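Just the one chain here, laid out as structure tokens, in the form predicted on its own.
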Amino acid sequence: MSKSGIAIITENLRSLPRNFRDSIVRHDRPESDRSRSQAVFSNLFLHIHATRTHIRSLRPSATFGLGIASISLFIILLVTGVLLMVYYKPSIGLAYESMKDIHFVVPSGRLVRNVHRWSAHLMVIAVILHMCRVFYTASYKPPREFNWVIGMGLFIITLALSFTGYLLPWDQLAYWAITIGANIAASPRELTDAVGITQSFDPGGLSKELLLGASEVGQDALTRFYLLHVMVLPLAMGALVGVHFWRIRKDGGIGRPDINQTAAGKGVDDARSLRNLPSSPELSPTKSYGLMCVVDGKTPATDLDPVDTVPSWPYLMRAEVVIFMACVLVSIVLGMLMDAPLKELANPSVPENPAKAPWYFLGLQEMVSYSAFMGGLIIPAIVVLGLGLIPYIDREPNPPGVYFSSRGGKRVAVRSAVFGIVAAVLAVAVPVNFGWLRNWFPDISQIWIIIFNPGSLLTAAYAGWSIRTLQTTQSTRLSAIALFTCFVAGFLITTYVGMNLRGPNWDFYWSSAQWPTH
């Protein structure tokens, strides 16, 4: 007897709820290598993993985790800040009261704005220093060109994501830190003023006016970063980031140095052992191929002996969950310990005394402080050029994944660290012991010490270092290591020396003791 219509819908809905699980995870349970590697191709969200990780990748000393912390404060911050944004009001009249709103009535709204503060924090250190273990390992070298200049676009769009969110809350620290980035915007007026075109030709006021929406940091200047901060700057990260991930696999993975060159000599057996990694029966030692090996060619991948490697869930997947877990935490303890700041509203007619910008841009701040034109806009386009086209310049066959390369390479590190020390705090001791042109020479053009200051004789320093390095060793691998440590050097001294050691007028002094008082 069949059954009826009500049975039928009965039985249906007892279903249901296996059904549906059935419906949107098209893989049974996994437990074996070849179901943890369906499980991964058939995912949306693990298909940015290839099914199987390379032992090396897998080692903390790899990669440190940087890549997988930084994305994870990015994600830490996306949900503080549409937390924030519940409550947050876009307006120079509401916007800091909002902020004490979200501060002190708020339930866990304190906690929930310090995390997101030191989270921004966190991932700009993260990004720094994960770029400088992706340059120090050479993992920027083919095929992975590309993807190097994609990191610095990810590089640049994490400063603007903390510079933009700066001036939210509307008090006299962020407005007075972004009436500085604003100054350096108009800062090609420096030049125009020195040749007398500025009348007709001013792209310094045409830059600072895009910025801002206005001559002046006010409501418009609010609502353009807002936006910036809260959508444009968000979707552009995500594109990127996509991107980002879609070729660190396409490339091959992760840079790594080759198993069998830390296990010469040694078995198959015993190089797996390096990881104390279980052996895969359904993989076969002599199979390096995948399911599209009927097309010719090869990429990077495919050269992989699989016996070297893992199914990327769980392993990989559980270092990533343990990376995400520590970021959180460490956000977290960082927001209870320390509240982000908030000062007085923001008052355009008492300036900031000293004014500073965020931390991340103190160093430009000091060559600004001689001339905001090279040192605000000239040298760090110079730098970021420089950057990109590292990858383009250097094409010695280098094996990815080896830090420094070679002894030689730590060595030159080394020496070019200690160089760039040096001639960092010189730069800083000698105009604040001796002056500089304008004290030595009254009446001298202004365009002698936009060429001639500081913050452009430390770079043609750095590039003379590192041509040095390059004449000695023939190397340019050798030699983009030296230049590279030396800006790295550079922004660690200049970046101390803005903030703790210059007070009011950007004066220099030891101790913020010293400080004049009122």
Second form
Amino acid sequence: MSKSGIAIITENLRSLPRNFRDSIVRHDRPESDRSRSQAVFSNLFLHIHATRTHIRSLRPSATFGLGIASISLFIILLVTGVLLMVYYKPSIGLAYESMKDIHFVVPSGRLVRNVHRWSAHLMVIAVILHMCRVFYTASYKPPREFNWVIGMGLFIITLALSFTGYLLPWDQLAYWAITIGANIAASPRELTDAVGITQSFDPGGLSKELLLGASEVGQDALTRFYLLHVMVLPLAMGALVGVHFWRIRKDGGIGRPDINQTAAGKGVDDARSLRNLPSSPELSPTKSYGLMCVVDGKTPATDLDPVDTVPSWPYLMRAEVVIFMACVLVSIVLGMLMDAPLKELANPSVPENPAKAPWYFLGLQEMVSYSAFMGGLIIPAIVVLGLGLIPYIDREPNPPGVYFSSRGGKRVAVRSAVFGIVAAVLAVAVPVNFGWLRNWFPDISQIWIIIFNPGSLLTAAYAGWSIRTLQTTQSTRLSAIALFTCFVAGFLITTYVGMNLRGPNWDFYWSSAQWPTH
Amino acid sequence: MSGRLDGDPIPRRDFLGLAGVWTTTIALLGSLLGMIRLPKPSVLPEASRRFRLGKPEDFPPGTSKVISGQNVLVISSGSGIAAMSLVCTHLGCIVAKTEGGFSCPCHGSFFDQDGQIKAGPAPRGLRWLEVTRAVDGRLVVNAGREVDPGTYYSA
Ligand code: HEM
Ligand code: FES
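Having seen the form predicted on its own, I'd like the form predicted in complex with its partner chain now, please.
Below is the whole assembly, all chains and molecules, this chain first.
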């Protein structure tokens, strides 16, 4: 006889926990390599990993874990940021008070605020180092060109998040940094003024107005920056990170030189075989994946032994968790040791002296102290464009994953570092010691200063150095190494100068002990 | 394709598909245009930039005085009264009076007594502002209107 309805329900209720679990997790207990791979494969969050990872990619020196560190810090920022939003009030009358409340009254508020601030700094460092790692290992080569461009987008969003976050405390530091930043946006006026067309054509004024919603930093600017900081930019970051990771997966994991010999598991083979595929029938793609179309390139090597690979669970995930926890640890320790700065309430009549931007913008501020338009807009635009185009201009088939590509590459990098440092030191030292055009020719037109200033000459010197490298070596990769290294050197030197050697009135001081006291 | 007599260059299905794609694109672009207008303020949310100074007698010739909160310096000389903005023309910091002129704390621009640029990155001199007189006889500065350097108001 069949069971009674009550018996069925009782039975179902009894097995509810198990059925509920099975409906969520559709693989066996992760006790064997097989079931763990299944887990990676069938879980939305885990499946950003391949089921197997090449052992070379797991070597610490392959990535130094910098990409994972970047995303870990971003996650920490999201969590602490949401917590700060519980009390923060984006209004010019209340913002500063609410920051004080968070700092002094809210339980754990001070720590959460400090962790948010320090992990933001760490994230900028991690992203810059990650970009250097990717560059020096030639990991932007096909098929990864576009992922490098996405990376540039992530870099810019990272800086934009820092910049917009900087205004929110509405203290002196915030107010003046954003005033300067917004006026950099308006600096095309320097050129339109010099030519005398600002009345009819004023792109500088327009971009400043769009940024601030007014002609001065005020409530509208705070509203806009808040919107960008807590909503627009994090969403854009999330979307781009998604594409970034998806493409890393589709490109067969991170680049390695021997990808051809050990093409293992699912994934696209190395670029050459992908593009110049012989049209023999046994090599053409035949297998299709589930509902998707036929896979590009060779048949995925499902029949090959997964040479030199290990299951991503546990090996890759363990490494990721270690990096994540290290980021959490460092952020919390820093947060306990050092307080995030909070100066006096913003005062539109008295600027900080010296008024310094956050450290990663100090190189830019050094450039801006020669010409706002050239240093604040044109040079950054050249740098961003130049970086973004690297993979399309350097198309030499260097194997990815090898630092400096070759012996020659290392030599070029060292020489370029020396050149870059010397040139940057000169660019700072000459105006400090001898002044610049306006000191020599008091009535000179601004146009000449826009064109010829230490910043633009430094940029030109770097470009010249890289062209010279191209001519002597006939190698675009070496020339790219020369240019990239020069810019890193210039960034480091000008940042150091801005942080440590500039005092009141942006004058040069060997140490802050020599600053005049008031 | 089939033996149609007019040898249609675009198959009907493609035509309908393309028409759909283009209609959608144009509609979306149109709404985008409408949307990107939004962040550009049509009215700037600001207090009036005109403010009253006081009677001309409060500014004896040969003196100058910073109007706190307005970032304006009032200069009084034999030829009249003038107002000069203390907002640095480089990137908007407030200049401070120093020996022989005004220095900017942010990137070291230096202006002489009349606001002319002497050194540093500022592209031009400090702005001189319009000074007028209200009906009650008191002086009014319009910080929103610039005048040529060296323009003094005398009643
Ligand atoms: C929010 C910022 C970023 C995050 C979270 C991020 C994350 C990652 C991760 C997790 C990887 C895997 C390998 C590794 O850990 O190094 C990776 C690889 C890569 N990233 Fe990023 N990244 C960011 C920014 C950038 C930037 C600024 C660039 C360059 C302009 C870039 C270009 C690349 C490229 C080309 C790869 C592939 C490298 C290879 O195949 O070896 N990424 N990224
Ligand atoms: S704002 Fe005055 S020198 Fe830059």
